[in-house]
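Coming up is one lone chain in structure tokens, specifically the form predicted on its own.
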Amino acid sequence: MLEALAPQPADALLGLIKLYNADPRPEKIDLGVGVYRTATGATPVFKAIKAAEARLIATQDSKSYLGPEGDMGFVRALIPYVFGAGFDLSRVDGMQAPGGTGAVRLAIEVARRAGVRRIVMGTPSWPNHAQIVAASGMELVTFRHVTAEGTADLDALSAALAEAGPGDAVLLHGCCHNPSGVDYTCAQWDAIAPMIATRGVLPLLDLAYQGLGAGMEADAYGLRTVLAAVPEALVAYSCDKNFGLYRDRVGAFYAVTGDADALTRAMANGASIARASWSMPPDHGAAAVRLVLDDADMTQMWLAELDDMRNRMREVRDRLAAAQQVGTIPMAPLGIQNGLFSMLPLSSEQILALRTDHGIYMAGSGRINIAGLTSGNIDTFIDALRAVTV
């Protein structure tokens, strides 16, 4: 039977990691893997998480199952950060998921059970978005996310929403767009929210990088603006980046409704889907986040570490933007983009030349991880970029 399985394409990013690891050049630069790195190239465990884990070791008295909803203390501790301190708690409920990926999968499957048949999404987008939609059996309708000038294309979103209506959902990145780094401005979010409400489209809001753009509050502006305008929405949240818990897979799924019965049914369906998918989510990372958010000192420690991450990435972006133009590549737009990622308009031949001739590794799409650049290698990167684009 198994010989009937169709072959699947190799994961390009995993292949890139292998090539990078095999490269003996000491000056090589990894801009492909999507994790935060310090100025010395490390991806450390947050000090706040270390403190929470020490407390877990001292106090946790069981590893028994928590149920498909996971650690509800964790889920509820995040609510003020995601939805705002004044949000009507009767409108929202949630459950833990294995990473942001699990939360997106839950959101899309709940939307499908609710009658959604089409997902409207800007491109480029995080590759797993399209794969999850395809696995759900729903139709994917795309529009252009980035203009030729490197800003978010509000006109393209408006046109896509004009063709959408009840039975459709729109998938939007809350902040720090992956892979482009191009976010909607506050003024654009102010325009987007009533468009979604008018068309009766269900918003699916993916907030995977809160705190890494302009700060925890600023990065939630779009999500909160949409929620203030619509009766219902689904939210996917990840703690993998803003708590550094990549391998622990820490995420949350939230449903927002205007009706208590609808909220109960949304969560029951979420639990049903989770039970048939992963049964119970992993607990350790979520428990650590809960302890951080329940302790004022650890919360301040975490927020300070998050500030350091954001400031470092902003410094890298400012340095890149100061180059203005490198060969054929306009660099100024990188200074107004947010988060870990940006995309450079490079051909496959230029990307190959960067890897072969200069030891610089990036995704075939031209996506770069800003955190892979440091004060010690950024000039090398700019010089290499100039060399392949003249």
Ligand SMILES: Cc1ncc(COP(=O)(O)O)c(C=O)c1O
Given for the second form:
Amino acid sequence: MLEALAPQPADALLGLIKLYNADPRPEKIDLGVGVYRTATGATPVFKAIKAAEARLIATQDSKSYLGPEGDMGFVRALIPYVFGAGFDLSRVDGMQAPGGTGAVRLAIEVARRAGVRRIVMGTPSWPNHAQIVAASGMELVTFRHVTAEGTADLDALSAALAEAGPGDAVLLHGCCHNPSGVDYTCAQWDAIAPMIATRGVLPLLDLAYQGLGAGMEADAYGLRTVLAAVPEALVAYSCDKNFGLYRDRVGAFYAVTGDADALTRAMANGASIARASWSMPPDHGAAAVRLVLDDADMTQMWLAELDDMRNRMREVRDRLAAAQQVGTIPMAPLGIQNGLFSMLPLSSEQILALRTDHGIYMAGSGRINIAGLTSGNIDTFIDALRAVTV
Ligand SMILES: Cc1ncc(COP(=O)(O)O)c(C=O)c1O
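Please could you give me the other form, the form predicted in complex with the named molecule, since above is the form predicted on its own?
Up next: the whole complex, starting with the chain shown before.
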């Protein structure tokens, strides 16, 4: 039987990690893996999370099942950060999910069960978006996310929305677009929100990097602007980057609608999909986030750590942007892009040359992890970039 299985392509990024680990050159640079790194190249556990974990261990008196919706204290504690302090709580309900990935999966499946047949999405995107849409059996309709000038392509989105209507959903990155780093501006979100409302398209908003772009509030601008204009929406949220919990798989799925009955049904369907998929989400990371958010001191500690991360990435971006032009690569756009990632217009030969000749590892798409650069390696990186692009 099993020999009938189709072979699957190897995960390119995991392959890259193996190559990087096997490279003996001490000056090698990893710009591939999508995690935050400090100026010394570490991905430490947040101090606020360590404090919450200590409290969790001291106070948790049971590990009994919670149910498919997971830790609802965690889910509710996030609401003011995601939706804004004054958000109408009767419009929103949510459930915990295993990471942002689990939340995206729930959003797509709930949309399908609600009758959505096509997902409209800008490309390039996080590769798993297309895989999850494919797994759902829905049609993926794509449009260009980035213009030739390196800005977010509002015209392409508006043309795609003009062709869409009820029965379609539009999947948008809330901030820190992966892989391009190119976000819609506030003015663009102001234009996007009424377009979505007019077309009757269901928004699926994926917020996986809140706080890593311009700040917790600023990074929610697009999501909140859309939610103010539309009757209903689905939201996928990840705490894996902004709380540094990657492997603990911490996410949440929210439905927003003014119809109380529809809200109950959205949650019931989410719970039934969860039950048949992972039954219940892992508890530890979400419980730690809840403890952080329930304690003013730990919250401040977390926000300060998040500020440090964002400021460090901003400094790296500023230094890259200051190079203006490196060989054929315009560098100034990196300064106005957001989050962990940017994409460099490099050929596969140039990406290979960076790896083999200079020990610089990046995804085959030209995506670089900004946090892989430090004051100690950024000049080496720029020199190597120049060497392969002249
Ligand atoms: C746009 C986007 N959405 C969702 C996720 C899922 O994050 P996780 O499942 O690690 O929480 C990612 C992770 O890379 C992402 O880039």
